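In structure tokens, one chain follows: the form predicted on its own.
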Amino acid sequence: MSGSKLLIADDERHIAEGLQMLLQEDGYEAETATDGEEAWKKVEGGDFGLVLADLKMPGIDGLELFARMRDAGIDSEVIFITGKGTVADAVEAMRRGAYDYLEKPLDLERLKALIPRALEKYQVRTANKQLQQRLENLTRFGDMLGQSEEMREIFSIIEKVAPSTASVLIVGESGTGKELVARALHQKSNRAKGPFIALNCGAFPREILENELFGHEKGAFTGAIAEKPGAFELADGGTLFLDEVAEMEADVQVKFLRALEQRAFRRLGGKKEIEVDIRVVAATNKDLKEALKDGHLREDLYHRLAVIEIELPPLRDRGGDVLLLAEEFLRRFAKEHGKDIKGFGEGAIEYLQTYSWPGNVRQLRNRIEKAVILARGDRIEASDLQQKTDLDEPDVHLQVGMSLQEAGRVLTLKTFAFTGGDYKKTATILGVDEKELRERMLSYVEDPVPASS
């Protein structure tokens, strides 16, 4: 079984192999180092479940093997060997995480009791560590998180195209998340350790953009006092990432695209050209058939930089993802905001999976920022998620094949959460008695239907 093996550290060579004898007589896996040296060495490459050690050793002592391994993120189990002069700091090591200490001359009864029940520590740990990296990787990829099935799809693509050189259009509404996927892509990578520039074509006139993009040499226009390098130079050896490419001048367009497929510019006002070696990852939050239309994306730049598109789904196709992103929003800012809050209320919980979210990640994340920043008691409500503006919103999303049941279920718990979790309001708008209402509410808890995403 992994971690089942031990490791004996002493300096005196007959104890660590009469005691290696000893265990392995007992079915165990038993290794032997006589410093500390060559015990920190075994640690170090091998998969020890417990290990023995001498608190005073040559060289490396064992309270220095001990703080080396924690700091490696080594999380053996310790037994501290002991003489009468250290027992001191043997137990200062047991309050620093070892799991005990021996005194010799050794009572080999008690350690025979002891090492199971050290190996077992170690077992439940490393097992409980394997499944919170399992669920991290389900719901966790880069800076993104998620766990619906859309998102399930984005990193499944982010991981097949990352490895390649292809430009890649990402597509999806204002908060989605396009720089995360972009970054994402950037550090999967081989280009991982080069740079990544990002630009918002959208922030600039077309002026400065084309500025911003080449760069300019000393004297190119008037205050040109120095030369400055663009987004594809300081971009060269990694990756260039464009957010709005579709509010990009048509003349520049033109020129963008000629630089994107030379992987060679010019700086304004420079003759010499300068080649680069990049990826071009782009994003637009448009409707790309309304924007080739329009003309404001031209089609032959789509065809480039559309080598492979990803068009991010917005958070209200994201089902059980709202309340995840929640969660870790929650936790991020109450540390960082110094607020001990320890969950969402009921009312909040149904106003974060009934309500839209129309400016999506980005609005779910500065919603939660305020709300925990303003909660007077240690539970985020729906008084503290509201504004005025989401009593404007018009329309309630219900999709058509969904059943009346499901519709009914929607309308009143979105209805509830914008009432701030009030019967007697929520009762009032939907033209229901309270009591009708909590029966309705109490078969949601008890019988729910699926609401769909």
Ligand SMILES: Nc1ncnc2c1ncn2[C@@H]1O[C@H](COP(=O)(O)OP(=O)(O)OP(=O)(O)O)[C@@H](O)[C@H]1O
Second form
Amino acid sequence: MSGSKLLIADDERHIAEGLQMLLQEDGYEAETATDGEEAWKKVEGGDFGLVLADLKMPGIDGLELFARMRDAGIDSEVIFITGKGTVADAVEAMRRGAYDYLEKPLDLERLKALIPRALEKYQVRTANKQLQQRLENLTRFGDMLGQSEEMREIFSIIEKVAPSTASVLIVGESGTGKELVARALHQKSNRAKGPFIALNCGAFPREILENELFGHEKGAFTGAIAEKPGAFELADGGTLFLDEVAEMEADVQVKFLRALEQRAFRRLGGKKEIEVDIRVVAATNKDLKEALKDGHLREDLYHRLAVIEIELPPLRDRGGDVLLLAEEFLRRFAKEHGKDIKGFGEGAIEYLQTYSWPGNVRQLRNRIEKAVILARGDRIEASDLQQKTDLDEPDVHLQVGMSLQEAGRVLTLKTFAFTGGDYKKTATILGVDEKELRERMLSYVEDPVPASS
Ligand SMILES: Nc1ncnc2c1ncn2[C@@H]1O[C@H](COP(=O)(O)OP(=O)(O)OP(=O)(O)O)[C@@H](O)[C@H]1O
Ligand SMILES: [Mg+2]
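Can you swap the form predicted on its own for the form predicted together with this ligand?
Every chain and every other molecule in the complex is listed next, the one we just looked at coming first.
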């Protein structure tokens, strides 16, 4: 059994070896070390459940050995053996978490009684840790958390399709974790060592998107003062992630489809055909059936991209995941903001479970961060989660003296926050098209986008 071995460290060899014999007679596996250095080497290399260590040893003494073990995360139990005049040190060692200490001359009966108890303590602790680790592994997949049936299904699909080069289309509402899925597909593939290049097709006007995708030669257009490789080239040997893929204009779609089929393309202004070895993963939060029907998305491109389609469920359909995620975000942000918060109050749990989370995991994450910052006690209460900042309020405060530009910014950002970060809904409410909205949002990036967006 692991963790049942003992180490006896004493610079008086006859004591170390005498104890070893005695313990071996009792059926224990025991090794010896006759100075601190040797003891440290052995402890580092082996799985000892218990270390019997003399406090006074040349070089590394018992206390230092103990400190090194704990620093290195080696948590074998330690019983100290003390000579005359070191009892104070032994008491100090106990205070730091040693199991016990024995004075010389050794009371062997007492030692024999202590050993099985110390070993058991170590073994129980180790078993608990392993169990916890195993539970943790069940709910964790790369950077993603999830224990719901729905998410486990997603994890198993990712595991299955990651090794192939087939294109994957990830669909799901805003904030459901599409980018995380794309990264997981990359990390679990045999291209993991290659680049992961992400490009948001919704973030650029047409000409720039083409340039970002394919790059250009020097002199391809005014301002092209040097050659520049595009995402296709940069992703060679790795994964190209195209976010908001339904936002691509028709003629870019044609070029893109061709490049995808041939795994080859030309830079803007270039004659040379460049071949690449890439895996394409695309994502969209749009209803693609609509985009296909009204001709916004080419059918042939869709089929090329959606060789495998992964549909990420909205957070409200993921059962217990809300609390699992909430606890993880709480731990993370409490640490980040240096706050000592132990958990959620009853009302907060109820709120977390009943709210519909239109902005999905991103919204949950932002809400928890805000609550952590606002919380006064050591628990997060419902009121911390519901706390309205001026961004959650549906009304905006406009004042004479504001420019139209500023008024537009406030209204746009607030509407965006109000919809839980949904571009489509925001665009509909504001009466602009989605492309224009995205361009506006980009122009606001100078001014930080509010945390609840
Ligand atoms: N299962 C998950 N476990 C932990 N964190 C998650 C999970 N899903 C999403 N997140 C976090 O939520 C945030 C949003 O995720 P992500 O950016 O991948 O969403 P998205 O679907 O790409 O959103 P959008 O459509 O707006 O681009 C990120 O901070 C991400 O780390
Ligand atoms: Mg995304």
